[in-house]
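Shown here is one chain on its own, the form predicted alone, set out as structure tokens.
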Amino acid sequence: MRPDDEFFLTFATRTPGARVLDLGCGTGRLSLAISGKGCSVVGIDPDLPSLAAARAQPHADHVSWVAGDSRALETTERFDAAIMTSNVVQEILDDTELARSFADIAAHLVGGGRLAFDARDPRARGWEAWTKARSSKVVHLPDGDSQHWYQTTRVDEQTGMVDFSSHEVTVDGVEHISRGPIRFRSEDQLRAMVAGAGLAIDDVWGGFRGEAVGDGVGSLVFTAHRP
């Protein structure tokens, strides 16, 4: 299991039974382990054919799977954690909607509720690396090999805007490539927004294992919790 996975992974399952939240939870690989851990956990993605293959998963139906952002919560629901990962908060382009996703999760989280989500720290400027010389890698599957690679477009450092393309060459030689910018915000900017959703801040690293800011993956990992 990769570092970040194993790191939500126990923060979500940090309490037996806990009713956890997965906001953007793509294809529900991690909603379905912290399920497997006893959990109860709601999936929430607005992209549905993510949800699709969700749903097709073994063991989906332990699952509660909604469409949608974080509006789409019953207004009743509560939940002892609530996460973000894969950088999601990073495809929420627009600050107010991302305030506005960082409110929503405070409101419908337990008194003692705890958040926790990740960010490229643009610090790093990880965007320099998204070059098919650089990013390029092979995956083995078992027909054969395909080759995957992103390529920064255009960067705007003023409003941490960065458009990239995703690259796959598929093992029959077709080449799907997609597309989509992407928002940096630094660490400054995301605690006065996890503050101004009255959420106390436990603590940011760099890395899944603890590092420091400046000193990991180049990511900026929060903690969090509703006093």
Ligand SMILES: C[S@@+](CC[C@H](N)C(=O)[O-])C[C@H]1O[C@@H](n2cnc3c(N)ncnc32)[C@H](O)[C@@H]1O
The other form holds:
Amino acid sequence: MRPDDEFFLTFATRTPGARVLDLGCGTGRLSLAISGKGCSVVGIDPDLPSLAAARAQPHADHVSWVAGDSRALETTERFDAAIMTSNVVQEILDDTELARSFADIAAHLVGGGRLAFDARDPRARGWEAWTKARSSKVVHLPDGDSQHWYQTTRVDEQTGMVDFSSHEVTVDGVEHISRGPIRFRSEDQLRAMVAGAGLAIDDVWGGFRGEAVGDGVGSLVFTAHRP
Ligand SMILES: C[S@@+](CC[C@H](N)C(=O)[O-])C[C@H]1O[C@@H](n2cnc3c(N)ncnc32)[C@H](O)[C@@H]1O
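Complement to the form predicted alone: the form predicted in complex with this ligand:
Entire complex below, previous chain first.
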């Protein structure tokens, strides 16, 4: 299992039978793994094709899948733990929207309930490695190999906005390209937003094995709790 998945799975399942929110669940890889450990999981994502893929997975009926963002949470719903994994916060481009997402999470955590999320650290300048030459990798699938790479197309270091394209050449030679801006925020910016939502920050690491910021994998890994 990937170190980040292992970290979030351990974090979310620390309390047996925990109620867990997976905000920005994508195709549900972690929601399903957490549910498989006996937790009750709500997976929320605004991307309908991702949710459809999640719903098609084995044991998908053990998870509550919700289309939307944090505003889709039921008023009375409460969680022991919440996660936002694989840099979900970077896909939320607008600061007001990210602040609202953190506030919604805080409002739906029980006292002592915990949040964990990751974001790429802008100090690691990861976008510089997103070229075909430096980021190409081959994925071995049952039908044959496919090739993947990233290409940065625009960087605005003032705002942290980075445009990039993601390329996949499938076994039949067809190239699929998706594009999307993401936003890099500094550790201080993220600390201020989490604290502004009324959450107490427990740790900020640079990787998923407790590394200091700057010594890990170029990430900022936050854990916080509702006092
Ligand atoms: C890189 S994917 C990560 C998916 C999943 N968490 C994982 O670990 O594979 C980022 C996800 O964030 C979702 N997302 C974008 N904006 C969001 C928002 N405002 N609230 C919740 N999720 C959002 C996207 O639809 C996408 O599925």
